[in-house]
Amino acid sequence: MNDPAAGDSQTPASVGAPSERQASLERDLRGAAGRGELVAHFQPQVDLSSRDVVGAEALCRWNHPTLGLIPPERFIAMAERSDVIHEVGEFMLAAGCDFLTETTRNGYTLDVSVNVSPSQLASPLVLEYLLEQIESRGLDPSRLTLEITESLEIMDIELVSDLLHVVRDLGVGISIDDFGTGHTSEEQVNALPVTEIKIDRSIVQDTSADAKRQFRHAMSLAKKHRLRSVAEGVELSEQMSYTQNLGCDRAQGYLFGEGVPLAEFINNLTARPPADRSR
């Protein structure tokens, strides 16, 4: 999930022609992780039955040295078009593992979700890196979920299917992100070792009859295949009640908290009493 990030005081629109700006940004993005410009924020996921924080999604941010904080929708697609996505992807996998390490060290048993791109999944290097991170840190792989976007074409699904099955054999979960916005069929859900679906914010926030039908279909699919369900973009108490009434397992959105750095996330956990139903 790529949510907007605030704080862009200056944008690339202020310098040069569009093609020049794009090329400049692409050059700047290369090596950004090594220079400490990429940062990971974590948005809480809440169990809708207990209202406890049970996990988080790792969100990538780029703190450009001159342009300020650039939201993911401005640079992830750009990274996808080049091999820079592997650099960004490794940074985020490490950040997700940092989350598991630090929250466990602080006495919490939480899950974390990390987005991975089709091009990452097409490379066996991502599996090697993931295995290295899990084993070197002594992590419980069942606490980690890799999110793939629902817009993944069937050609790509066939390409990455074998790798996803190996990832699942490690104990790592597989989630279909932005569910309801693409063309995922039940056959594709059967073909992949999916453990979770994340219902897109556009469906959660839409009160139309069609959106409600899509939501019910998603929940029916989740229950049939025994998949965990997560509602994205929950911002109102009415949306929380609606998703819970439909039987959704978890939710995330501004109602429960925005994405914050890891240290702040842990501080918020400490300050928030268990099963806080006041939110």
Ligand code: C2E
Given for the second form:
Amino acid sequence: MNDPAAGDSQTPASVGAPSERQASLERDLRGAAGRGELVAHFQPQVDLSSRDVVGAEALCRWNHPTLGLIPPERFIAMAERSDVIHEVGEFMLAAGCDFLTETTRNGYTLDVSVNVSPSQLASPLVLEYLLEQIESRGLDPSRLTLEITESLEIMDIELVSDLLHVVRDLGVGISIDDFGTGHTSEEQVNALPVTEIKIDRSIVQDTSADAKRQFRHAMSLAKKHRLRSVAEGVELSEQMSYTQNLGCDRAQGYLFGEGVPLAEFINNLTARPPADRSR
Ligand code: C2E
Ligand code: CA
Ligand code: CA
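The form predicted on its own done, now the form predicted in complex with this ligand:
Zooming out: every chain and molecule, the one shown earlier first.
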């Protein structure tokens, strides 16, 4: 497969040793949001009882001027190692707010989830930015959820706890992403003002007895703490029925659609006939 970030085209970011390529890519990422190279895609989330689209997750894409579209797995970790993550993070928070503004303007009441990195949460900038966006646009904060990664270590949990409590006091939701993959799931649910768990696709897609046990455990935790549950990576209708039978509230995955730009997302909402919901 063609690997844009490690590619072989004649561009500064693609020649030289891997470390040089990485450094070059890192330089390119600085200011990418301001130059219009970052794009937010929105992937639908469906309510499992009504089959209606009830929200979306905002996913970041980088349209590199010479390397083309670069997926987040190639640049988020890199951005996290420097302060560039704040540029990416603010761009995506603004994109999430654009989603709320535009879908509301088109007559829909939907939720949006935005991924935030642990390093973003180490700074109060994210909070200031969030507050300013919500207030200046007159948004309903309960429509916005921040997804924090399950890979947070215990030490990080303590570091981000105060900030997340302030975020929650604003009315914004907090979701634990990739739930079930790490070893701090329960600690996070206990220590942080969590409103949602997002069960990782490795659990949703695995039919082994062990994965099923993990899924049931996650669902009982969600029930106990009254958290919304979202199953991610739902690709097959059997996976949809299975997650629904386990009592999951929402699902996200290729069965319902992949991430698309905002205009296309809104077009899809209008074009989707009610009969389609019986899938
Ligand atoms: P994630 O938050 O777990 O996002 C879900 C990923 O799974 C997305 O990949 C999505 O396209 C993919 N996916 C969705 N449905 C399915 C499915 O049915 N099957 C399979 N196999 N995959 C599915 P994507 O967009 O490449 O994002 C990868 C990761 O990059 C994200 O994982 C998230 O950790 C990170 N990321 C993306 N956008 C941002 C962002 O704005 N900020 C931060 N901090 N991280 C981001
Ligand atoms: Ca996520
Ligand atoms: Ca995830």
